[in-house]
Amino acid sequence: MVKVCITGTPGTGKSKIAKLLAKELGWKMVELNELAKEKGCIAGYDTKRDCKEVDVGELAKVVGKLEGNLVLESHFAHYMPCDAVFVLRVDPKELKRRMKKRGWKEEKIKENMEAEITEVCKSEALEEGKKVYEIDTTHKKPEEVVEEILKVINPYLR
């Protein structure tokens, strides 16, 4: 069983790339936010950010029991048990454009841009002691990013 995590700041292309990767490999894709809701791994609600807070420790226990080859996707995927973490990155100017297009509030845009600039997901993944691979998605099509990921993981699948 192989578990690959796709993580990064919101707006870097995680969902689309994880879906394409899972389809290419014939694996199951797990949207960790959905799994957290389904399995009751919600710790509370963040009124400032207007979102549910996931209990990543409890969710990691759930993920650890999942069987089969999996592509795990979320901005906190790097906290899950996995064999490799792919941190998707994007130029902050492009990130801002994408978030504005989604209609996000200025405060949320600023917070996520700061997280991208300070490499929060990458730093957290490295602190977890994971094999971390960084991919800049700024000027790449999702299919190109999937090809990069496949080049890294294919030797492990043989």
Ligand SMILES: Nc1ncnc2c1ncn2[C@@H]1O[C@H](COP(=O)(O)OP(=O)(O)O)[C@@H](O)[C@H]1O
Contents of the next structure:
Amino acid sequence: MVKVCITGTPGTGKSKIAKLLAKELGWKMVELNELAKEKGCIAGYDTKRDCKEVDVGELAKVVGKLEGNLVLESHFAHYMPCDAVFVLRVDPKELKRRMKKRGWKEEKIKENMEAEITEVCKSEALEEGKKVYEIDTTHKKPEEVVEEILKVINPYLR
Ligand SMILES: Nc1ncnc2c1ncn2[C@@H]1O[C@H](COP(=O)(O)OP(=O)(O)O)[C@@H](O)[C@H]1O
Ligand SMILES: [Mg+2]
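Based on the form predicted on its own presented above, generate the structure block for the form predicted in complex with the named molecule.
Then the entire complex follows, led off by the chain already shown.
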């Protein structure tokens, strides 16, 4: 059983890449936010961001019991038990473009750009002491990013 995490600042392409990667591998993709809701792993409410706060510790216990090969996706995926963590990175200017295209609010864009510049996900992932691979998606097509991830995880599959 191999568990691979896709993390990164919102807008870096996690959902897109995780979906493609899971399809390529024939594995199941787990949207951790959905799983948290489904299993009631909610710690509270984030009034500033107007969304539920995931109980990451409780969710990690749930993920630890999941069977089979999995692609886990979320900006906190690096806190889950797993074999490898992929941190998707993107040039902040390109991140801004991607978020604007999706019509995200100015405040959210600013917050995410700041998180990308200060490498929040990457440093959190490194602090966890897991195998961390950073992938710059700025000038790559989603298929090329998946290709790069597959090269890294091939040895894990043997
Ligand atoms: N490698 C890429 N190159 C260009 N655009 C991308 C790439 N990856 C994702 N995108 C686009 O960026 C946006 C954000 O992707 P998404 O997967 O929703 O990010 P996240 O799940 O990290 O918030 C989407 O519109 C997606 O099509
Ligand atoms: Mg997403």
